[in-house]
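Presented as structure tokens, the chain that follows is alone, the form predicted alone.
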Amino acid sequence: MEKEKIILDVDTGTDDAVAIIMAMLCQDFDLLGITTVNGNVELKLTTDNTLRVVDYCGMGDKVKVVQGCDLPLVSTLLPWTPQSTGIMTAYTKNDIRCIPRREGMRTGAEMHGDHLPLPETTLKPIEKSAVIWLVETLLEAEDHSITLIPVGPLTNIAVAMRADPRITKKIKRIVLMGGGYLVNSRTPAAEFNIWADPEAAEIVLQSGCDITFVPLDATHSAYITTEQAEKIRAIGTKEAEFVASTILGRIKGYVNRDRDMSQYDGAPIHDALAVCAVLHPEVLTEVIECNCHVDISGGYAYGQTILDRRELKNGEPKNCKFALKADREMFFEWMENILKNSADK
């Protein structure tokens, strides 16, 4: 069977790390490269964390890592926006630049930390911008042959589409982790990945590509429990140990802040579910096909994924699939089997 050609686009914190491990170990994938973007933590950290994961798994000679955009397209242009004060930028006399986050303005670092608890690495990203690499890689491919899996803000993908719209016909589909319908995170209306760069998300939605959202509604229904994490740990490989420890750390974080997860003794591993859904779309349940736009107006709903579920004769065409739930047991079994199979090699 021909392997699925994929490109991962990440803002590597904890769940990205698990997604990267799953993508690298899964024998059904041809992982063409991993691009990094500003998001959970600042770009130099998302890149370093990605390289640490690749090195830890012994894949440094097989997997390209390419550093991408360090700022959102629009949302940090004004110094007083939540993105400017809350992500990783500061306004300094006619200059908006990427610097360490201000004290008290933490975002993903509470859950993810700055550096993953992995050894430092000497691996480096390739000497090319992720946007240029994406354009070149996609233009060289056959039409509709490469699946993109963005699991962070969509800045790299959007800029590449704006730089050369021809790449859209090379994309087989986009399976992205982001958005929310009844569940949100960064604000009452918006999930973090979309909120961090709403304009980029809207560009991708208007691209005409085959798009599947793996939103918080789905990822929260596919939480992994402490008991399941211990089953992963029992596999005995260093990859399994890291995945189990990462899940347990996330459970601790969610139990302290999320009423539902406290009840279930579990945590969502958002980004890994998107990777699973590429090979097993049936893991996503209650999938609706609809028209979706992202609020880019700058108000209270900035970054909200707005689903139009009306069946209007003259309504806008449907532009995505949006999953409302996921099969929790199937997701866990997929992760467990990949880690077990890698242990047998």
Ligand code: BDR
Contents of the next structure:
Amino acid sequence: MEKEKIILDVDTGTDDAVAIIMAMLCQDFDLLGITTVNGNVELKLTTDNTLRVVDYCGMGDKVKVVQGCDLPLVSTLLPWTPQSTGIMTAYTKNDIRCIPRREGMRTGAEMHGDHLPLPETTLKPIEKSAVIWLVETLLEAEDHSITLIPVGPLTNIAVAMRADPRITKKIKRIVLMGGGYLVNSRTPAAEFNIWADPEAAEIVLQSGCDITFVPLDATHSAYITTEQAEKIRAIGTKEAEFVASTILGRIKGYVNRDRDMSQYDGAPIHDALAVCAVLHPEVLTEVIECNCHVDISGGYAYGQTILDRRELKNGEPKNCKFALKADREMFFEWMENILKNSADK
Ligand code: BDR
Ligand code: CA
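Now that you have shown the form predicted alone, what about the form predicted in complex with the ligand?
Now the complete complex, all chains and molecules, led by this one.
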């Protein structure tokens, strides 16, 4: 079977780290490169964290890391957006962090920290902007041959599409982690990745590419529990140990923050589910096909993914698949098998 050619776009981040490990260890992927973007933490940290993960797994000579955009397209410049005023960005009533306009959006500290707890690395990203690398790599490819897996804000992908729209023809599909229908996170209306660069997300949505959303509704339903994390730890490799401790750290974070999740003793590992869904679309259950826009008006719903579920005869064309649930056992087994198989090598 021909391997699936993928590019992973990340803002590493704890769950991004798990996604990267899965993408690197899974034998069914041809991982062309990993592009980094500002998001969970600022760009230099998302890049450094990504390099640490690659190095830790001994993949420094196989996997390219390419650094991308350090700020969202426009949201931090517009005086009326929550991104520039800091309004409505809190998770709890005591959490009133304001986002620095110039240094990027350091919003993920409570779940992601600055640096991942991995050894420092001397690896460097390649000497090119991720936007240029994406354009060049895609233009060289056959039509509809590369799958993009963006699991951070969509800035790099949107800028690349604006820089050279011919790349959309080269993209087989985009399976992205982002958005929410009934579940949201950064604000009552919006999920973090889409909220962190709503205009970029809207550009990508209007690109005409085949797009699958792996939103919070799906990732939360595929939570991983403490018991499952311990099973992963028992595999005994250093990759499994890191994945297990990352999951356990996330469970602690969710239990402290989120009433819903604390009843399960579990946590979503959002970004890894998007990677899984590329090879196993059936892990996503209750997938609806519809028209979706991102709210870019700067008000209470800024960054919301608005799904048109009306079956209008003359409505806007469907532009995405949006998953409302996922199979948590299938997701767990996929992760466990990849880690076990790599242990046997
Ligand atoms: C998304 O936001 C980030 O914090 C995670 O890495 C994930 O990509 C979930 O809303
Ligand atoms: Ca992410």
